[in-house]
Structures are given as C-alpha cells and as structure tokens.
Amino acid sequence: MRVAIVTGGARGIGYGIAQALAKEGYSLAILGRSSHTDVKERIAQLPAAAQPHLYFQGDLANAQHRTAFCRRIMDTFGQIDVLVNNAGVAPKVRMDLLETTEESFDFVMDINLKGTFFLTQQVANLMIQQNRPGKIINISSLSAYAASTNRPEYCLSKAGISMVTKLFALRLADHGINVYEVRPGIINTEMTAPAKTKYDALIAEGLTPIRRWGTPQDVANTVSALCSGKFSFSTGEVINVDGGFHLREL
C-alpha cells in the first residue's frame, strides 16, 4: 500500500492529481474545505486499489485541523508516502497593490503559505519517524516570479512556496525525502474561468509558445512522474508546467 496526501484534492488541479495517483494505486488522504456532501460523488469516482480514500473537511490555515487531519491519516493508514501541497486560494477581490488590505493578505497567506509550511513540517516529522523514503511536492505557480500588482498577496504566497521547497529539500535530504516544486501556468480550472476571454486572446497572440490552455491532467502527469522514483537523485527541483511561459524571447 502507498498513501498520498493531496490538499485541495477535491476539485481543480488537486482533483486531477488525485485521479492520477488513485489510478496508480495510491490510497488518498484529501484535505478540503468543502462539505462531505458536496464532494462525496467526486471522491466515490476515484479508483480505489487499496483501502478506501479518506476525505477530511478542514481548514489548512487552522492548526487544530491540520493536527486532526494528520492523526486521522495515521489512524487510518499508518503511513504517509507522498505529500502534495496543492491547496491554495486567490484573493476574494483583486485590488491594486496600494489598496490591498491586511484582511485579504492574511486570508491568502494563512492558507497558501503558513498552512502549507506547518502541514509540511508535521508530515515531514511523521515521515522521518517512519524511516522510509518519501516525496513532498509543492504546487506553486508562475506567480512565484511573474508579478501581478492587482494580487500581490497571491504572488508573495507563491514566491514563499518556492523557498519552502528549498528549505525542506535541504533539511530532509538526509532522511531520503525528496522535495519538488511544480509551477503551473494558465490552467483551465474554476479559478481561471472568470478570465477565460482575456487568456484566450493572450494565448492566441503567443503568450505561451505552446498555444493552448493547460489542464489539470498536465499538472497531474508531472506529479505522477515525480512520485515514480525515477528522480531519486534530484531534490529541490522546479518543474514548469506552463506551455513555455517562463521562456524569454527577444
């Protein structure tokens, strides 16, 4: 049996990752804010090769929820092989950098960065206690380096995830735990739906060398490859899944 945690795994990119790992035989522990009723059908559709998948309704920003989630995983499965830090939120309202509020800043940073950091810390300690190889994969964004002045808190949170990757990669290498960062680009999900017309035009004009939207499956395929063990001599790596957006052309 292999067990993978996927935060935010009940929809969007996270659900694509959950589908890919479930097909490969992982038992999943999914953390999300949606109610069990809202996600029950989607969870039931995931193939189950080993024990039934676990869905835990909780807030990544809440320390008690994180602890209860980890306790439930160990009580249910007794092990953790992979952690995919996918959960993230955008600002409820995009505001200019000079008008961004502390409330919006705290909302985004508490989930995207603080919650991810401390869940990773907790899971890393459990992995060390297991004394077996593990993988931690952080889903960041092109916003880790591409500045958007109308959502600064989101950009800062994703830039922080890049440093989280480096820090844990260094600290956990001696324990056989590899840490990676996956940077999605423009991915077709509920989060990007409001900007579809804008991005359709930009992509057509050559914003990305590969002129199409990315899909959750594109990200999931990358996560799957990193979980395969074929990158065992790599850690701290950043994989761009962005259609080539990160390239610079004159």
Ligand SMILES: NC(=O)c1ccc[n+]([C@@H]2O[C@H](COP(=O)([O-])OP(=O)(O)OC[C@H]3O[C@@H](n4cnc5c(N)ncnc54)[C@H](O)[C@@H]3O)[C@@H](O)[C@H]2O)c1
Contents of the next structure:
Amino acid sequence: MRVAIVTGGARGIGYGIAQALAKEGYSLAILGRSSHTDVKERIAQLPAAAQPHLYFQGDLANAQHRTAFCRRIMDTFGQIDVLVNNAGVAPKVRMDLLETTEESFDFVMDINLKGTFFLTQQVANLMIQQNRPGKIINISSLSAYAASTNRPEYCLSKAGISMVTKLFALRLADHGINVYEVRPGIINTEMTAPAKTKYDALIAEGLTPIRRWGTPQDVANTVSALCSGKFSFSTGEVINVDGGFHLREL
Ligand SMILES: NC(=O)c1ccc[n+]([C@@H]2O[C@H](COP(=O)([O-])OP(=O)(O)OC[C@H]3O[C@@H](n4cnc5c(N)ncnc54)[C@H](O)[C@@H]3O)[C@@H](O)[C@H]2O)c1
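And the form predicted together with the ligand, for comparison with the form predicted alone?
First the chain shown before, then all remaining chains and molecules of the complex.
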C-alpha cells in the first residue's frame, strides 16, 4: 500500500492529481473545504486503491484542522508516502498593490503559505518517524517569479512556496525525502474561469509558446513522474508546467 495526501484534491488541478495517483494505486487522503456530501460523488469516481480513499473537510489555514487531518490519516492508513501541497486560493478581489488590504493579504498568505508550511512541517515529522522514503511536491505558480501588481499577496505567497521547497529539500535530504516544486502556468480550472476571455486572447496572441490552455492532467502527469522514483537523485528542483511561458525571447 502507498498513501498520498493531496490538499485541495476534490476539484481542479488537485482532482487531476488525485485521479493520476489513484490510477497508480495510491490510497488518497484529500483535504478540502467542501462538505463530504458535496464531494462524495467525485471521490467515489476515483480509481479504487488498496484501501478506500479518505476525504477530510477542513481548513488548511486552521492549525487544529491540520492536526486532526494528520491524526485521521495515521489512524486510517498508518503511513504517508507522498504529500502534494496543492490547495491554494487567489485573492477574493484583485486589487492594485497600492490598495491591497491586510485582510486579503492574511487570507491568501494564511492558506497558501502559512498553512502549507505548517502542514509540511507536521507531515515531514511523521515521515521521519516512520523511517521510509517519501516525497513532497509543492504546487506553486508562475506567480512565484512573474509579478502581477493586481494580486501582490498571491505572488508573495507563491514566491514563499519556492523557498519552502528549498528549505524542506535541504532539511529532509538525509531522511530520504525528496522535495519538488511544480510551477503551473495558465491552467483551465474554476480558479481561472473568471479570466477566461482575457487568457483566451493572450494565449492566441502567443503569450505561451505552446498556444493552448494547460489542463489539470498536464500538472498531474508531472506530479506522477516525480512520484515515480525516477528522479531519486534530484531534490529541490522546479518543474515548469506552463507551455514555455517562462522562456524569455530577444
Ligand atoms: N489554475 C491555474 O491556472 C493555476 C496556475 C498556477 C498555480 N495554480 C495553483 O494550483 C493550485 C490549485 O489550483 P486550481 O486552479 O485547481 O484551484 P481551484 O480553486 O479549482 O481548487 C483549489 C482547491 O483548494 C482547496 N482549498 C482552497 N482553500 C483551502 C483551505 N483553506 N483549506 C483546504 N482546502 C482549500 C479548495 O477546496 C479546492 O479544492 C492552487 O495552489 C493554485 O494557486 C493554479
């Protein structure tokens, strides 16, 4: 049996990752904000694994929820092989950085950066205790390096995730735990739905050298490759899944 945690794994990119890992036989522990009733059909549609998948309703930003989630995972499965830190939010309202509010800053940072950091800390300690090799994969964004002045809190949170990757990669190398960052570009999910028309036009004009929207499956395939063990001598690596957006041209 192998067990993978996927935060935000009940929809969007996270659901794509959950589908890919379940297909490979992982039993999943999924954290999400939606009620069990709202997601149970989607969870039931995931390929079955050695042990039934676990869905836990909770808030990544809440320390008690994180602890309760980890406890449930250990009670249910007794082990963790993979942690995919995927859950994240955009600001509720995009605002110029001269006007960004502390409330929006805290909302985004508490989930995307603080919640991810402390869940990783907790899971890393459990992985160390169980003394088995593990993998941690952080889903950041092109916003880790591309500055958008209308959502500074999101960019800051994702830039922070790049450092979370480096820190844990260094600290966990001696424990056989490899840590990677996956940087999606523009991916077709509910998060990007409000900007669909804008991105349709930009992509058609050549914003991404590969002129199409990314899909959750594009990101999931990368996560699955990183989990395969074929990158065992690499840690702290960043993989762009962005249709070439990061390339500069002269
Ligand atoms: N869609 C894109 O173009 C894109 C691009 C780059 C990076 N990303 C990143 O990929 C990840 C997934 O994005 P998506 O497009 O699938 O978004 P989405 O909004 O469709 O899904 C986000 C998931 O995270 C969960 N989540 C959000 N806040 C949570 C909280 N406080 N506690 C627990 N779960 C929480 C939600 O329940 C949901 O399942 C995010 O981290 C996002 O920043 C997305």
